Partner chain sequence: MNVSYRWLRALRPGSSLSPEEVVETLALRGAPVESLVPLAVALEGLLVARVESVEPHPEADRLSVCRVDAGGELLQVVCGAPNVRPGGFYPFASPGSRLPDGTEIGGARIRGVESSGMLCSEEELDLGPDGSELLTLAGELTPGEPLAHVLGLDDWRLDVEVTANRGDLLSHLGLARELAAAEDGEVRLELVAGAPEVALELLSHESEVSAGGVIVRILDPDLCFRYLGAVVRGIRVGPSPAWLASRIRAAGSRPINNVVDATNYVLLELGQPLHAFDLEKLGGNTIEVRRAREGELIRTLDGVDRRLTKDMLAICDARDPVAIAGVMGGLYSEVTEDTTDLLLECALFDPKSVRATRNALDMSTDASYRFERGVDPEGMELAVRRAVEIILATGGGRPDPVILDVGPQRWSGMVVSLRPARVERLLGISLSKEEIGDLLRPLGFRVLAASGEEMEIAVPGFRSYDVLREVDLLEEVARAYGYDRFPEVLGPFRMGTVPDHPLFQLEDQVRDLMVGEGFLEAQTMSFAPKGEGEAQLSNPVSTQEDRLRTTLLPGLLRRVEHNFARGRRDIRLFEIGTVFLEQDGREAPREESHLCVVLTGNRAPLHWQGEPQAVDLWDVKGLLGRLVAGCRLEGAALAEGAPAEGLLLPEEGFTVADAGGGMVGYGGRVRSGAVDAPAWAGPMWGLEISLPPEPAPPAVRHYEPLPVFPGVDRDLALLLSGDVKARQVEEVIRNEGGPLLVDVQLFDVYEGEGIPDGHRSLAFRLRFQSDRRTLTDQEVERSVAGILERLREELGVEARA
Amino acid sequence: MSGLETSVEALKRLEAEALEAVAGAEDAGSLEDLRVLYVGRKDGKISGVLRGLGKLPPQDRPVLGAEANRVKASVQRALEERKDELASGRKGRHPGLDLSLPGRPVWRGGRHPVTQVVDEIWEIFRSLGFTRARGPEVETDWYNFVALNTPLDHPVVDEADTLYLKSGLLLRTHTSPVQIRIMERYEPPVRIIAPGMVYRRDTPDATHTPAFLQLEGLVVDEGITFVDFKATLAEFARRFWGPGTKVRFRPSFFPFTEPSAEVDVKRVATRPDGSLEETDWLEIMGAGMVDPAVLENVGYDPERYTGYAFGMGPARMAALKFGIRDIRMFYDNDIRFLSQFAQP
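Can you show how this chain looks by itself in the form predicted in complex with its partner chain?
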């Protein structure tokens, strides 16, 4: 057996001895002692071997040097690992970490599903140059009806539908009074949406609640036409309801718009099994060109300015979008329901 072989064997024994000692160490202090004993720069046993290389024949030096370096690295690694094990509280000979244990949870918050729909609507209209306006929920006959070209004895004014205060004021039945308030206060161009609560004297059922959110829109400027009206609302509808959505405009009647339209969409919905289906036509918006009588009521010149207005129901849209059959769910505020719309 050559001296070289003997030295390599000695190194391997030294390595085995060191690794066993490291695995048995129970605290940082004894680990430090072991580090000094084996790989300490001054007196470490393995360091000593390296220092002694110079005494060997030149042809043996590379082999023994490489082996000594390997053993030194192996012991240092074992020291580091053991140190981590001790620091993380795991005791020596236990099996590995159970990574299947759950991570630490936090409470998940979330915006109300109807708010999320309003957010989405706002995001789209913001990109089309709109700003947001608001008005009071308690209104007068003038703002809620008369200024909107709706005389109080008109058949569309069903007093049974309107909630009145003892003072004679009323709870607005739509967000359209915001149109009047904004036009009274600002000069054209006007380009707004106005989300807000509105009230009807409805007994709650699957499709009605006496208070609900509505979102109004109004654009007035020179040169606004039915083509702009149709293009803007169709663009909105396709962006909101997703690719493949068909949009249809039907004649309708509102006292404060003329021509008036209902906007329907036929959208591509995903069935629970993942397949796609086209829905029936769904009414999603009432809209139209602003009636000249309304413009006159706020002092705009209808010969110079034209515009369009629209109104939609975010709760109904949320119900359609999320597949909710009873809109009372939105106001129960059952946290199991709300959590379904929470952030991840």
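Residue numbers count along the first chain shown, from 1. In this text, rigid core is short for the largest set of C-alphas that superpose within 1.5 Å between two forms. For clarity, every value in this text was computed on a predicted model and none was experimentally measured. Compared with the form predicted alone:
Superposition on the rigid core between the two forms places the CA atom of Asp27 2 Å or more away from its counterpart. The two forms, fitted on the rigid core, differ between the two forms by 2 Å or more at the CA of Gly109. Here Leu64 counts as shifted, since its C-alpha moves by at least 2 Å between the two forms after the core is aligned.
Next block: the form predicted alone, after the form predicted in complex with its partner chain:
Just the single chain follows, nothing else.
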């Protein structure tokens, strides 16, 4: 490589070095130091090349002089651009970037509609003197069935309904085991709400999913009667659905309550034109007086203590509240659907 080619390559390397340094300048002071270092009249590196042209052979001067002037202009232009960037508050050289454009919106999280319903139910019962309780999702036959007056030869114990694990454990099929654990641990009075996930071998459809939230309630004390049971659940229904709500108790059967009832409500709904109409009867929960055998299983004296229990599905409650016909929509994680219910 000739001396001229070496000098041209050295200028290009000097240009690259200067441009990189200018792009990284963080303030006007450091930018001025770079200007003096590379294009200053007295000690600038590029200016020094131009001053040394007189020492080169006459035939090399035009080529090297043109390249030196090009590099000097390039560095000076970069210095001016970086000066403007620093003055406008921009952090780096990004050709084509328009910082005047509006920024991207920040996604805001919100409570899931089923969670909103759980919180609303909890607030109502909390105001009625209930405490929130929880228990494990992996249970034994004793807590999930036997202690709740459900013999192991009962149809619901069959593997067609229950998800069994190794070592004789299972995924709880309802939140009622929390009742047993709380009564084993505490003496009456007991007044609890126990929301949590439960699992069953259900085929997903518009009203069923294999994993879903359930909310259990339990009250045990001296002198608890069926009147207390009906009054509490009727008060809850009217606070949740509205003061004009009608409540109906239908006889039913559950192994751990006697007598048992299904609780239905008839609501007053507002039509699009603003007029009011009553809905059909809607089932919202199963409930009943705690069976004396369950009290005996946890060491309570059924001659002294009585109580009532109830259970409901918050997803179904949310579907009724928001007018959703398929509860699977709550679990599809479609942001377009869930954003309709977004709350902070």
